[in-house]
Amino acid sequence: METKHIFLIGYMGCGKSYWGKRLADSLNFDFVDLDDLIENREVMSIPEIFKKYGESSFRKREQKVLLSIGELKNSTIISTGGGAPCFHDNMSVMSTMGRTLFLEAHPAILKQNILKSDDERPIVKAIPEEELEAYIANHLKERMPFYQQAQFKVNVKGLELSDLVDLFK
C-alpha cells in the first residue's frame, strides 16, 4: 500500500501542530513538524538559522528537508511553516508527496494565537502588538495564492477532530 502524506498548511497561529499531532492519532499516522526537522538536521533553532543565515538561506533549508520527507516509509501527517508552501515551488512538491490541507483562520484569531503560543516567530517578532493584526491580515494576503493551492480547506473557527478526519477517511 503506498504511503500516504498529509502536510497541514496554513499561516503561523492557525494550529497545524495542534490539529496536526490529533489528526495523527485518530488516523494512526506519524507526526513531525517540519521546523523540528530542521532544527534537528541543522543543530539550532529556527530563530537563530534566521538570524545566522537569514530566510533566503532558512527557505533553501527548509525545501531540502520538505524533499527528504519522501524517504519515510510510514504515514505522515506533516506539519509545515507558515512559510513553506510560498517558496521554491514546494506547494508542488508536497502535493507530488501526499494531499495538501490549508487550515484558515481569521487575523484576529491568528494574533491571539501567536501572542499566547511560547515559540518565538522570527517573522514577527519586531511588529508592535497594536500593528500585528494589520500586517498579519497583510501578509496572509500574500500567501493566500500559495494556501488557495491546497487539496483540502477547511475553516479552524470551530472545527472539529471529527471533521478532519472525514476528510481522509
Second form
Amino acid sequence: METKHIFLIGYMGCGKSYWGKRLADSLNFDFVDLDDLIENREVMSIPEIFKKYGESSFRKREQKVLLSIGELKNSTIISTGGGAPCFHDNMSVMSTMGRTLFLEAHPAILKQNILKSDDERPIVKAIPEEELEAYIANHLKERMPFYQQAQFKVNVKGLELSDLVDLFK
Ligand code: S3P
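Next, report the structure of the form predicted together with ligand S3P; the form predicted alone has already been given.
Below, the chain from earlier opens the complete complex, with every other chain and molecule after it.
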C-alpha cells in the first residue's frame, strides 16, 4: 500500500501543529495532533498523565496511539509530541506508515514559542526562564540523532507554506 501520512516531528515550540494544520488544508489531508489523541484516549491531560504515571508510562501510551494511526483511512498530517521520535522504535514506526518531516528551529525561537504558549509542558515546566534556552539547546542536541532520521527537513525561519507544499507535490 502506498504510504499516505505525513508525520511532523521536532522540538516543543517548533510549530508542528501550526504548520501541520496549514499543510493539511493545502494538500487536502486530514490533520491530527498525537497529544490530543492521547488525551482523548486517556481522558486525561498530558500534564496529568505525567504526574500520575510518570514519563516512561506516558511514552508507552504515546507509542500505542502512534501505532493506531495505521488504522486511519484518509491521508493525514500528524503533529507528534516533541519526544515521540526519541522513544521506542517510533522513528521506524513513522517511516513505515508515511513520510516524516523535521521542523528545525533555533533554541531561542523554541524558547520564545514555549513561553508564549498556553500549553503546559511537563518536560520544561520546572526550568527557570533564564536557564531555558541553554536547557533546550542541550536537550535538542540529545534528540537530534532521532530528528535527523526524518525523510525531509526544513528550518522554520522564514518558512512559507508553499515551501512545505512543494516538498509533497
Ligand atoms: C513532549 C512534548 C509535548 C508532549 C509532552 C512531551 C516532549 O508535545 O508530547 O509534553 O517530550 O518534548 P509538543 O511538542 O507538542 O509540545
